[in-house]
Amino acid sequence: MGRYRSHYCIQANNNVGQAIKVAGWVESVRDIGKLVFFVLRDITGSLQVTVKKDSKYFDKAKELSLGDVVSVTGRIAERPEKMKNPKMKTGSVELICEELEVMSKSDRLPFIPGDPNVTEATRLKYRYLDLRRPEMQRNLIFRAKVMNAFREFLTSKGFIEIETPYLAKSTPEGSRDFLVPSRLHPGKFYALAQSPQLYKQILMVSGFDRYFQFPRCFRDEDLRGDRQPEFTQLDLEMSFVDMDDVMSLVEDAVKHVFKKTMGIEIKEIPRLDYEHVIEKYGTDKPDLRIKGLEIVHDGSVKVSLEGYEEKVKDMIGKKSFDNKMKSIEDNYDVKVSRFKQSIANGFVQIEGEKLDSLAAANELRRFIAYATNSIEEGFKVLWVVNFPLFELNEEGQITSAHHPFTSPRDEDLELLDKEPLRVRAKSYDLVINGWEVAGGSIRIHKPEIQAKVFKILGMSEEEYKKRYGFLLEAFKYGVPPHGGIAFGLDRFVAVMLGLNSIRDVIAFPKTKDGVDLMTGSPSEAPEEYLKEFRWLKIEKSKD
């Protein structure tokens, strides 16, 4: 294999009493005197080496610490049978030393990689010791797992691979952009793309009719831990579609990635309807393996505690629950009943705009489902179909509630002059155990069309003329129809392997706060740069 190794350490074993050549990290040393052992560990896991004491690396081997990186000749025996080690993947075999080089020393590690105590902020600081992890390193390349899938899978349905700017025109999409000043045309900005979606459309008029790809986006947004100033998605579109031409792709696609990467069979899809879910459920991204805990409409907005009575009864006055039902009111501005009498009679009221109360129920559902463990197990998939096209924003204007390049339904487009509220979009969203992990739509292709949704948006012709022109123009040519989805690959990656956070699955990420703690951005231009954009007002920062 090379210079420094000829196996990885899972190799050995399939080469008990063959001479072998592993590198790597060293993991522990222990040192009982007439021996000493270290474990080494590479990419694929870990593999114990043993010293004895009249081997002339004996006493180097004494001085190895952790972090060390090694080279290590020598022949794979079996351990002693209650020397073997159930918990590591080559725990039944040991690599005996004959040679031992060591190719860097490592300062003392600021932690011990895997440490459950070490906050996050430490882990993020030192990023390279975290991705030691072999939990970090399994969900990493699990993450490359499902690109390969994806691309696997679209590339034998006739899908192109096309790249996609990532310094764009400024086209406000919902998010603000991330500004790049132009060296060459001062006064004038790129902004970072937040998603390829008008480069898309535009490849759907230049007659490529399958694309797909996985671009970086940006968005300079408050985060969470789903979001991040820059993510990765997996971005396609299709010509001469409709919504289920679309969706039955991405069914099958979900389900090659599900078995090709876990071995697990995803059978039925349902497609429900979005008023549905938001008076079934309370959200747009039900969770369907929360059984029970209904919500019930009477007047007011009612969660349904039948079977959970006694497991509520004894949450109740606990300071979790407490503290979690008083989050619940302050966020969604609701009043929630709480008392054992109120749960003696098998329900919680909650108390409110009908909305924010529904919303508020769907997370008591959450909440009551997870705190007694009553979540099954597995994946649930379906679709949220029939979302509306518009909706008000805080200041009550119209606004669009996926893009406003999303086409509407054709048997309500007789409302958009009248009651534009009421029309419905060609749009959909893929939901997985409460989580969405993909949104998209049939996109308008009509210019008269085009042009009246920017006009309810109270866009003047000249404005959206500015921002979409080249789109506009592009049009004239002969369009399609079109349509596509993209998928927050982090987040879908994160739900398959049940975490929490999308930071868990990307190598590098930011904090909540926008910073990488490993490199120390965001940070103050060098000065000769600055001298370059004379034109631009900067304020230093007073961090």
Ligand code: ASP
Contents of the next structure:
Amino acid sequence: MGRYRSHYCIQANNNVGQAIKVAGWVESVRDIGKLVFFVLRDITGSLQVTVKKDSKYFDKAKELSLGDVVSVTGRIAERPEKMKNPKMKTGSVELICEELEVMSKSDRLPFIPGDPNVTEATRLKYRYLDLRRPEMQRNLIFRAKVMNAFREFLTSKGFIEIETPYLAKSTPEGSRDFLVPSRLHPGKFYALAQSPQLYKQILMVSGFDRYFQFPRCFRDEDLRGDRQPEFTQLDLEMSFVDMDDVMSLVEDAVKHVFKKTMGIEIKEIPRLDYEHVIEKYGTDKPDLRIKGLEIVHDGSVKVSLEGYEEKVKDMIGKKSFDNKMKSIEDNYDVKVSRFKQSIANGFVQIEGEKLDSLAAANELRRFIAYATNSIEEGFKVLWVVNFPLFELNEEGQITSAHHPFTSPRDEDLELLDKEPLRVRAKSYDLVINGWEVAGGSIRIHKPEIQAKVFKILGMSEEEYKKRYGFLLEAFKYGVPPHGGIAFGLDRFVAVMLGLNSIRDVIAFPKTKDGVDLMTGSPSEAPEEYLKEFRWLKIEKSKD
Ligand code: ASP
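What does the same protein look like in the form predicted together with this ligand, given that the last one was the form predicted on its own?
Now the full complex is given, and it begins with the chain already shown.
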């Protein structure tokens, strides 16, 4: 027997009649006078410990509180039939305590892990307690399995795992950079990498042929929805490939990971055209689990209610329903027809600009499908291809739809000069159950095309040389055609587990406004540091 344990809790099942020693946290205690029961949990599960009145540890057991760390030696016994607990993995056995050692006492817990009434803010503040919940442990263990399965697959296909810097220079993902001041070079800053994009392209110039890593990426965005200022990707890049090579490899990787971690076979992964999915589903990340509720175009955009009439009738008049309709109207600047009338007509009519109406239709489809419990089980995986290379941002400026290193499609090259907005890209997004889980592209490897793209994006030669000169320089010395993709790993794992929040698959996430409630980060920097960075001086010299 080890100093602290000989077995894990889950092994109790196979050791009836044997003496074992387990160690873990006290999860609940029940004192019924002549017996004390407590549940002990370790990483494998929980086990009931029974302490009898005649045991010399009886009084000690009575004093146990939730969260205490103990080790127990005893004999595993079959529980009496009516005491068996089918909800517990070790529910048919118990450990009869012969020796109890308390290794650390716990203060009164601020909440019981798993209590549904505790707020997320409290869970994040005491993240270590929240992470004791079996669900959270399952999520993080599953995440590790997914990473292992990817690593195993990619390594078997000749991919080399290479790390690239986090302290980097601005990378082209189009978000704001987090800046890190350099003490040795006062007034200068590193940018935390938004992605390894440029490094991985340079690795292709160096001849590594197939690269991957699980990089952390840092993007200083206003945290809309379910985003984190730092998140993890599975990033990969390949040389001498075109779209189909990358997509086929990724399909095999995804199939392998689903099979290995969940035993699920993912069949054909369809490749759908961007324009087609926008027209048909109103979004570039359609949830193909939603059946029916088809979008019909006849002058205006309509959503067919066929098969949903009865279910929708029950929703009309409810507050949540009215609120949703109002938020759709406000968010997309559209008008949604009255529902009583819609049911009579068999469709909901949406009036407004076409793209707004389509986006509203997507939201409406999702809402009705969820509210009426009509989402199919399982995973619907698809590719969206033929994205435009450029798009207009809110200010009407032309920007890259993916990033400026994405290659135009060969057949659209001639449109670059005249009608850039019509040029399609060699890019692809992988979508699962309505979430974009990965996106990538074949890259530009010809300097003249790259120069043209920068120009269309409104960058002067001086400007792009300043930002990306090192890449263009590297590209002068023999660059293979190449392309790749990056998965949002947190999102991918959350989708596999059917979770809505990526915070549930990240050990120490930040809140929506970027705060780590457990450590209290971000926090003020010590004055000496600021002095070293010469910030105090700079600030003072301003007044
Ligand atoms: N670097 C891209 C991103 O972070 C992915 C890629 O193009 O490979 O979205």
